[in-house]
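Starting off, we have a lone chain in the form predicted on its own, written out as structure tokens.
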Amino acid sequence: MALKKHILLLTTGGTIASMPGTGGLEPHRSGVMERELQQLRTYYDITVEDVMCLDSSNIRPEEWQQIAREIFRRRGDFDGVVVSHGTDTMAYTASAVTFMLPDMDVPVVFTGSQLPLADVLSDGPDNLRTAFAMAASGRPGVFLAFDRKVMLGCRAVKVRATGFSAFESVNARYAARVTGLGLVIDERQIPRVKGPARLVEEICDDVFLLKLTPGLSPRIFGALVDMGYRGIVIEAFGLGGINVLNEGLSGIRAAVEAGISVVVTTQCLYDSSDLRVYQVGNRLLELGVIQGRDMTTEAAMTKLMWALGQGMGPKEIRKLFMIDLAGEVTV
């Protein structure tokens, strides 16, 4: 009889661990999961650690660091790690942890649910089973498992607030899917380990996400400079279009000249920004703006926050965004 894989479950709260309270659903410790864990223990040797107990809307960069530290500290004693997390900001956490744990040498799988485990119709049991199967697969990397699909943590985006198919892998194939054949892994999507696993947890939260709208005043960039922001991610139109008429570039120019790294992505969920196609985009490149290419907003934000946390300047960050670190971008 084969030995059971030893899996560490780190809990952080979220809907999956919530119970009805006086003001609505409230996250609780892992005790609410015990019924499902008893069934999973038939197949896996499971150790549970409650890292925090928060609604994911309250999880900040400080909590990303705490989660990354726990994963790195405990990983050597386990075959894989599952992290239960609220769905609202799970894509941000999974993406940030991807950059904080370069060359991760065990599977790390985030998961959660749209309905609490306490609900008889919860999707939580299915998501936990998928996550544990991926954690036991031996494929290293940071992943997110939901609705019988597994995707890279740095490619996941929450696309539905209530539907069970809440997450999609944007601009990248799934790393694995559950089918009638079991867990079917796409080996081409598994990140390549290039060296020993490391913990690089420093991060800078002075990064602002700006969704471009027609007629947006360029004064917003001056305000962000004055507020001390060190990075700006712009969700631009289409391939990266930005209004360059009526002083439209002046604010961006001022931000770049002030040493702020400006990354341009697209508001189109699927596809890529390409600033080389139109005159508008080429004028931005001349200013020193960085292309986000086909990265998700979550990946662009967390990669920029992580790069700034390492003390990188604008030129170093521009070079970093031309490199695929963990599958987050198609170069």
The other form holds:
Amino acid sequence: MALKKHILLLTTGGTIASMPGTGGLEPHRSGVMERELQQLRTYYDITVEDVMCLDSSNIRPEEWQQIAREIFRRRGDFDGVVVSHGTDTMAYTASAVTFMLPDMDVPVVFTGSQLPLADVLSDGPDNLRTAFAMAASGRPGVFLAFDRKVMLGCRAVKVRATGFSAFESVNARYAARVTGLGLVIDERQIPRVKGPARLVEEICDDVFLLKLTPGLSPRIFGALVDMGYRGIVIEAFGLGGINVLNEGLSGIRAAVEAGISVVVTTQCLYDSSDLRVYQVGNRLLELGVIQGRDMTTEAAMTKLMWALGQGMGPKEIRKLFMIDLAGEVTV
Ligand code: ASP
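Could the form predicted together with ligand ASP be shown next, to go alongside the form predicted on its own?
So here's everything in the complex, that chain up top.
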């Protein structure tokens, strides 16, 4: 019999590890996953480490760093790493960890579930099985596995609050799917490793996400500058439309002039923003705003937070956003 692959499971909490408590579902340590892990041990040699025990709504950039550090430190002894995580902010963590771990040399696969493993109807066992199969696949990169689909961590978005097909790969094909043939990997989606794996964990949390609404007061930008924000991601309309009439642009101009990096993405889930198409968009480009193109909001936010964390200024950040680091953007 072939040697079992050695997989590290890092647990962080979330519904998958939750049990009913006095005030609702509460995350527990890995003990509650033991029955499921027993089954998986038939196929894999599994080491479990509880990194934290949080509902993912409580996970912050500090926790992203802690998770990235743990993956980086331990990965050398394993064929792959699975990270169990709450679904609510898993797309943010998976994107942030992607940027913090350039050239990751083993598969790192985030997963979770909509129903706790403690529930007989849980989707957790299936999601864990897909995640372990991907972690044992030998394909390096940071992925998210859910509902028999595997996608790049930096392309994942949570699209359903309760449905089992909770994540979608936005503007990118799945990296793998479970079919009647087993785990079918799309090699074109596997990130290229260009050098030795690194841990680049510095991150800046002074980045604000602003969803544009018709008639939004441009004064909001002044308030953000005064509050010390260093980056703003604007979810604009459609291809990247922003109100430029009636002083609409003055706030953005003031923010850019104050040295803030302003990235424009779209509120539409699919396709790319492109500021060059409409006059309103070209006015923004002249001001110096950065195009988010087809990145997810989660990827745009975490890439900007990461770039600022590296001490980059607006010019360098503009250049960085023209480069695809890990499959997060089509350039
Ligand atoms: N609130 C939970 C969490 O994100 C939801 C889940 O895991 O599905 O931790």
